[in-house]
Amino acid sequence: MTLAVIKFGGTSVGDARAMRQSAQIVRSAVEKFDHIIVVTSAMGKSPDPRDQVKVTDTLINAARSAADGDGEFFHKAKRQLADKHLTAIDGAVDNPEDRRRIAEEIDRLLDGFETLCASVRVLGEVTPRALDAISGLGERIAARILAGALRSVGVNAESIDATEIVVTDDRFQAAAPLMDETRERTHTVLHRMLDRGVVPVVTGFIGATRTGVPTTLGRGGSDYSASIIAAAMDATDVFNYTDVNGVLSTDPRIAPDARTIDRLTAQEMSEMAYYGASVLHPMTIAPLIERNIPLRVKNTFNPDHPGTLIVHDSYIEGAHALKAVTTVREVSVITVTGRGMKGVPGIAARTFTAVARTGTSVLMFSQASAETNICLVVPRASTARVKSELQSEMAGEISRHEIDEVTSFDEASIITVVGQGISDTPGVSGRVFGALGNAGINVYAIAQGSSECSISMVVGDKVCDDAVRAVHQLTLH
């Protein structure tokens, strides 16, 4: 029994034309697999230059402006959202009665959005819980329209909110799935639909707590939703449809010679996603690994292209040592320096504890072998509060001159070179640093992941693109 989970990104459902194209992809898949489950993002921007509405951004901006006391923007946002979605219904759904019913459902959902924003304005704040309830609305609307588009091409489809099947903890804005409970609910609800010959169209990005309070999985979480559902349902295949021909070796806006990578291991893809490759949410691969479910990234608008296959082998025979270069922009290097740190136990632990109190994620970490400094790389927006917390934590050591200072280099970016051959191919690191040296680029910090399939380097913001182009040349030879 074959079961494919097919996920469509925002551009793949960005307008009526895109929805019809996605519907044709599902129709073809119905002939190849015993069962199909579709997962959708909110509508993204369409190719029409007049379309400036990014659905999720509009929802979030409306909530935040309401919290600031603005009583007009969320009404305007409701009208913009209604226009965008009603236009999509008219172009993607053929049956007049189906169009009318979906339009009524959308009116109801947008009325609820307006009421929530009005409440936020009265309270003067938007809590993470309220923001989750508002920001997940785009997927709920898109699922209904996409299901209608599928019915228009002869596919028996029904939309379903993931709040009914994906059970999460209560970390609003970045909820984690509770897989045992999710698996039980998903099996019960989705198998009932599949047994009736229905293709479920599931909302990505959202879930709900055990008590039914809506949550979200973090921005870009629809990719993650597809993997959670695939793992819960023991799918045989996952397809992630986007607007590029698979996973590229780097950002083509930086290096025009970027190419589609045929195959990646799960480790390689995880490293790329964590260090800036925007094609997949960083957590997408994790649920698939245990179940050994392959994932293929394909282009909705060029469906005949094979795309990129992501497999769970630790090694691909004959693969190139270096496959891709990714970037993380707008980071800061924070350094704790002091000769008195040498041999003192617990300094690193206290450093991380202090950073954790600020709720900041550490992207890279290194410590000099002489134990006289610790270097952390954090998002630039967190720099001030991380420095302040570290100075407070180390106040005693600073006053005794055991620690000299806590400094930051704020004009930094991370570039990461990824490839399974890094750990066992002699000379790879030398070639990477040689390429940067030949380009006249200084490296401020270095880290190699425990997976041994990536090397990350901190460079200056102004030379980041030059660094990417220099290292990317190594992936082509």
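Every value quoted in this text rests on a predicted model; they were computed, and no experiment measured them. Rigid core here is just the name for the largest C-alpha set that superposes within 1.5 Å across the two forms. Numbering follows the first chain given and starts at 1. Compared with the form predicted together with aspartic acid (ASP):
Put the two forms on the same core and the Cα of residue 34 is off by less than 2 Å between the two forms.
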Contents of the next structure:
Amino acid sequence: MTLAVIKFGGTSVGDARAMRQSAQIVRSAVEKFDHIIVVTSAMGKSPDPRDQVKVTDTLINAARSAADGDGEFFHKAKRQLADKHLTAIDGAVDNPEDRRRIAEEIDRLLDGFETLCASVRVLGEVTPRALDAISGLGERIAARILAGALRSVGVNAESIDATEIVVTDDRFQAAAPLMDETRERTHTVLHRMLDRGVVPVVTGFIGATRTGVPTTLGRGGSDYSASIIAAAMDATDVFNYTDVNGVLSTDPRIAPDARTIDRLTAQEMSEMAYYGASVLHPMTIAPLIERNIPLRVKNTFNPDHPGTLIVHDSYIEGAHALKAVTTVREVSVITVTGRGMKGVPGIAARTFTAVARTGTSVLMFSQASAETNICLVVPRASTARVKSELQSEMAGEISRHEIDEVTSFDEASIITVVGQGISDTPGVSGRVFGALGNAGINVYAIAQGSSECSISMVVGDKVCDDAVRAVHQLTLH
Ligand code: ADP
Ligand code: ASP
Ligand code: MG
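Since we've got the form predicted on its own here, give me the form predicted together with aspartic acid (ASP) too.
Every component of the complex follows; first up is the chain already shown.
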């Protein structure tokens, strides 16, 4: 039995025309697979440059401005959202009764949005929990319209909110799925739909705690939703439809000569996503690995292009040694230095424990061999918290001059080069540093990923794009 999970990103449902295009893709897939489950993002920007409204961004901006006391913006946002969604219904859903019913449901959801924003304004703050309830509304609306668009092309589709099937912990804004419960609920609910010959259209991005409080999986989380559902349902295939021809050798907005990578190992894809390739949420690959489910990244607007296939082999015969370059911007390099660190056991452990107390994830780490220097790369938003925690942890050593002050370099970006050849092709790192050297770019810190299929380097913010272009050339030849 074949079961395909097909996920559509924001642009793929960005307006009525995009929704119709996505609906056609599902219609063709219905002929090829025994069962189909669709997962959708909220409506993103339209392929038409006149409509650049991104629903999730608008919802979040409205919640934040309400928290700042603005009593106008969320009303305006509601009108803008009603407009965008009603236009989509008009253009994508053919049956008048269906149109009326969906529009009514959307009115109700948008009234809920307005009420939530009004309470946020009264409270003067937006908690992560409230932000999740508000920012997840876009997917609930989009799923209803996309299901209508599918019925318009003859696919028997029904929308379903992932709050009913994806059970998560309560880390609002970045919730993690509780897989056993999710599997049980997803199985029961979705199989009941599939058995009736229905194509479920599931909301991406959102879930709910055991007690039913809505959560989100973090920005870009609909990719992760698709993998969670695929793993829970033992899917045979996952398709991730977006607005570019698959996973590219770098961000096309930085290097227009970026090309599609035809095949990537799961490990390479995980490194790329973790180190900033925004095409997939960093957690997307994890649920698929255990069950060996292949993932294809394809272009909704160019569906005949083969896109990228992500496989679970550890090695792809004949593939290029260096495949891709990614960036993480706005990071800081925090350095703990001092002669007194030399040979003192436990300094690294204490450094990590102190950072962990701040809830920050360390993107890169290196220790000089002379043991006089530990350097950590963290998101810039966490720099002040991390520095002050380290300073208090090391207060004794600092006062005895065994450790100098904890310092940071704040105008930094990480660039990461990914490819299975990094561990087994001699001279690869030399070529990477040579390319940066030739472009006159200074590297502040280096780390090789534990999987040995990536090297990450810290460069200055201002030269980040130049660094990407210089290293990207190596992936082309
Ligand atoms: P979706 O809404 O379909 O999930 P996203 O905007 O989240 O789409 O991700 C797709 C975008 O990611 C592309 O339009 C592209 O600009 C950007 N991008 C950045 N790096 C890469 C990469 N290495 N490969 C493909 N796209 C990338
Ligand atoms: N709509 C959500 C976001 O914009 C999730 C997604 O698109 O994947 O972050
Ligand atoms: Mg995305």
